[in-house]
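This document starts with one chain, in the form predicted alone, laid out as structure tokens.
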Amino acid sequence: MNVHHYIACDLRSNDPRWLRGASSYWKSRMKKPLHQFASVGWMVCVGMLLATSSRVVALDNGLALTPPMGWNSWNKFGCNVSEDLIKSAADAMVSTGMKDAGYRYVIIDDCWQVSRDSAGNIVADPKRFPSGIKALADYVHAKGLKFGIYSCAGTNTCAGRPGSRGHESQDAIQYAAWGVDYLKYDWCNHGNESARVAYGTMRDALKQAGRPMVFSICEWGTSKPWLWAGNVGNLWRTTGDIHDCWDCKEQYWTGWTRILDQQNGLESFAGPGHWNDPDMLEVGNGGMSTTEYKSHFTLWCILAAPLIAGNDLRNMPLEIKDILTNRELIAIDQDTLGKQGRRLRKNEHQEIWVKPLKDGSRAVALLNRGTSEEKITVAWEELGYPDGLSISVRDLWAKNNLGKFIGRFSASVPSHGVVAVKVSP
């Protein structure tokens, strides 16, 4: 049921008085046989209001209405961070075109802070940010790009430097005073704390602070937060860490084919200013031949998944730039229904992924995980679409019209490759 389909049932209403009056009109009528009740919805309403004790407030930033674009230096540069790596990361992202194509954010991850002053406030590396973050910021501002940070929601980050626990607040407004547009915020030393109660608490400390930020929440999924985070995050972590393999696993981090296994089924959740996160791009870190890079972004782009590239942009290969500026996959991630796809079919090693758009038409990945190529196939019925219908496809890697199609499409796909598509009726 909608509760906003009914008058009477206001859920953002924190009156107390409204409250105990629906409380006493709900204590009457249970008197009564239920057929009097004049509307079902009149019940669930009251029930709802009475289990709300607080005022839920809503994640309005109006950011991230289609899934954020970057980079962060994690991946490929952990606690090697500094200055001028960011700078030159924020020139490459503009000569490599990727500006261009999309990309805007510039993250700094873990390792960028040391301490704390004596009025607590947070203190960067003098070392490695010599002319501050401020500097920093305004030189990827200058660059038409925008500026991340990173920080975490228990007393010390992930890699032991200070968290943000107990100063949520003053860190928001130095983040706002430096000219922060992105902030990653991760979930390490939290001691007993729920996460949604830790992330919310930062949400309303960056609205405090007046100045957007995307607010970009790390908490691997053990909370399951794409259940809670829709008025917390614009963005949240479905899993541990992504590794740089097609198929791994260790205690923290896997191959994002096991990452992707595991967004099957969130995509109810997703959608314009809030999205499901399968952590960030490995696509040219040199773990994975060009093929499976091919296969592991076009998957994230019918994820809808934010796309946040991980490698070094200084140093990109033609193909791996290739990859990372694919104008048409782009549009497919980006497309303003905000719509997450999701697998339509697996039979063995080949899946079937679908990602519905905008203009009617459908994005389709074939997706073969065995150790030889495979022919795969996809029915129009599959798609929604009816059996005798004349449909155009594009081949979205090979970038040209492929022709009309009756009834279904079939393509080789080769081992560990994809096959992308958009099946235009």
Given for the second form:
There are 2 protein chains.
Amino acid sequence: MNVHHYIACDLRSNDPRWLRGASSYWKSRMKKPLHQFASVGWMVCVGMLLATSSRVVALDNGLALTPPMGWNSWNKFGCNVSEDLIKSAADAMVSTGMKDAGYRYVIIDDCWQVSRDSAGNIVADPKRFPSGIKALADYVHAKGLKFGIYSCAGTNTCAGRPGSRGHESQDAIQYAAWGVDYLKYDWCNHGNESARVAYGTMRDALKQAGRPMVFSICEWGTSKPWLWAGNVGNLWRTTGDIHDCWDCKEQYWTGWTRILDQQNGLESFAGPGHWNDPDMLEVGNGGMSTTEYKSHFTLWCILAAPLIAGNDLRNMPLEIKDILTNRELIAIDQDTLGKQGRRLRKNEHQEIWVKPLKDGSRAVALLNRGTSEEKITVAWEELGYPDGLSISVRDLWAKNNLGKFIGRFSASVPSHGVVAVKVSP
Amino acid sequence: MNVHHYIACDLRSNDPRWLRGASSYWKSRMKKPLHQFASVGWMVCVGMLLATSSRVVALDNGLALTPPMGWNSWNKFGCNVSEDLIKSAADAMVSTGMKDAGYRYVIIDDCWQVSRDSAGNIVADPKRFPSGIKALADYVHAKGLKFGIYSCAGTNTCAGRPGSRGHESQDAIQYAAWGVDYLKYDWCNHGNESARVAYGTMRDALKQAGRPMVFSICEWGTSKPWLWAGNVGNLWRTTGDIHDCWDCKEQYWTGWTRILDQQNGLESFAGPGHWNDPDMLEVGNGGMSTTEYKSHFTLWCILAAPLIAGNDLRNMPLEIKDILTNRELIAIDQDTLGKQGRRLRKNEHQEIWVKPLKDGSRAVALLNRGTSEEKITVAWEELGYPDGLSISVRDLWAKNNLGKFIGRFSASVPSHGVVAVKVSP
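What about the form predicted together with a further copy of the same chain, after the form predicted alone?
Full complex below, order starting with the chain above.
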């Protein structure tokens, strides 16, 4: 392989493409004219990209072979955590049917910890967690659920609590002793540390501690973790924090559609055991309409995103529960092929997103970002199927078969809404 | 102060100058013509440099107010360390008069450690240190000496033993419990970690552990630690390893004269509690002549360098002991003003180095790098004294007063030799 092909295949680019379109994509990116590359060379190159993306060395802890599902305290409760809150969240996860739908991890985010003792051991807030973390983990485990916790690679967490820097081994051993199953590991107060080194240190400490834990890297995409974290974490955040709105934007957080825009191009880096994480769900937190929450949830499933609910499970309106427990969409997210979906096409307000599934079918989301209802059409050829093929279409929200279609499928999509279908040749 | 002065005073430059010569120095460095700067502005600027260098925030552990003195196992013994060796080195430090001359720290370098236990605690080599590190520290302390140890900021030490990454807090607590007084902290297997972060982590861990320890940063000058380590370590290496030769050069080590060349310009960054470290002494290790060892030792004293002997103290020829215990030169090194000397002038083979002392006098080294004896002259004006002043000169190797001199002092200096004098107006 000559140096040009090597350059074109360079995985430091964050935008390799699967399926078709790679050639025109690269054509638009290359500074040198394409005729320098023989078409055979291109096929080799694209083939290598595909091979490489499936060869990514995944973290060998055997966890998160499908995107992790659970609940986390941060989006709704912030620092206002306690053992009562976590226990009631675990109770609600069972009573609402969330557990039956596949949700497993109950995760305390920041603010459970207050200090370190003289031996450097992390100390939980004795007022808010009077029974201690071990008892809380036991409670969660007794419900048939998994228990998750939070720390930070820096000297302090994002809320200013003690971070794990310099205490990684000690903390990992402590978490293992408590029965922790999942660690979300944040990126504040790091003083320009190398993220790769910092997360590698905790990865090694967790491995050494001996208890398998899902390792959730939360460094906000700053160092393009999709390029290096495949064998470091089970999931890695790709952007700043999500906010409960359609497309708002602040310095550190944005609405979910802005996060969605940043996921396109990252699909080749995800797979069983190692996932891009567009952040936790905002479904049910009150800032968006039910239509918008359905779109948010649908697209997260198309992205093979971790499904970590962030609402108050104890007081969940029926329409919110119905979104979070839509088993047909959850099955798309959890499909064992483990392919992250990508944006097939974007025309003004209309977007078509597609996710290949293990049985050869595709999940397709027709998203309308406009302010009025629009008809959106997807052609079989765009999905890689022959134009004349008669293909079954199932509506994943209505949960009914729409029949067989030849050539294309069209649907009227409400403003800020989505039509999600499974397309099976 | 306008922006130009700010730029000129920028401490990110590694070459600020004290005494005179600053103006011409900057003139040669500035890309913009000097007339942009009013001379008053220059005085302010140079004054700020001086003020800043003395305002550098030093590590607040109260240690190393003069450059640390001691012995380290590496240069002579490498990995071949044991409790017997260290105990005999401590014995010899007392019996040879090294302790009386000011040497205090007995430091085990790499290879004392072999593994970590299941709780992540560092484990000393049970064959080589059967009594354990605590007992060894006790032995050293009983001699009225201080005890030092070695680790590394990476996952493994330079010799491949377990490093401290992720175990910083645990290791610091362990060192404190053992009674460690000095930590040399190396820079292998760090995976492109930020040195500033890595050493900051151990600095914080040592502080937290509560026992004051001299913190010796050994990152070889890679990230210009003089710019950031003033409040991180008590000393920081400025170059790759020293080798026992006059001017040899390999990838990772060089002869002492090449290291000397790299010290010039760093003088403003050193001071009580925070020292540039041109690496340990090679005096007595057999690769150089007695003349060359005297030059090496002299220049290290002029540099206010840490004086860490690296030879076999148990078998020390008289002429080597006389070099290492030259109290008049040690007093230059340990002068409480804490100013690192600088190169005043270099003409072909001849160099003049000068170090200001607390009593207003100056230590001056006339160094001959040539292959035959040369006469070297230093003028009072070069030292900042009036030409006509009658000034006392004392020979620091002959240990006798040479009398009073007007205008200048000259001496014949042998090849690769030095004449070291104290000049007192």
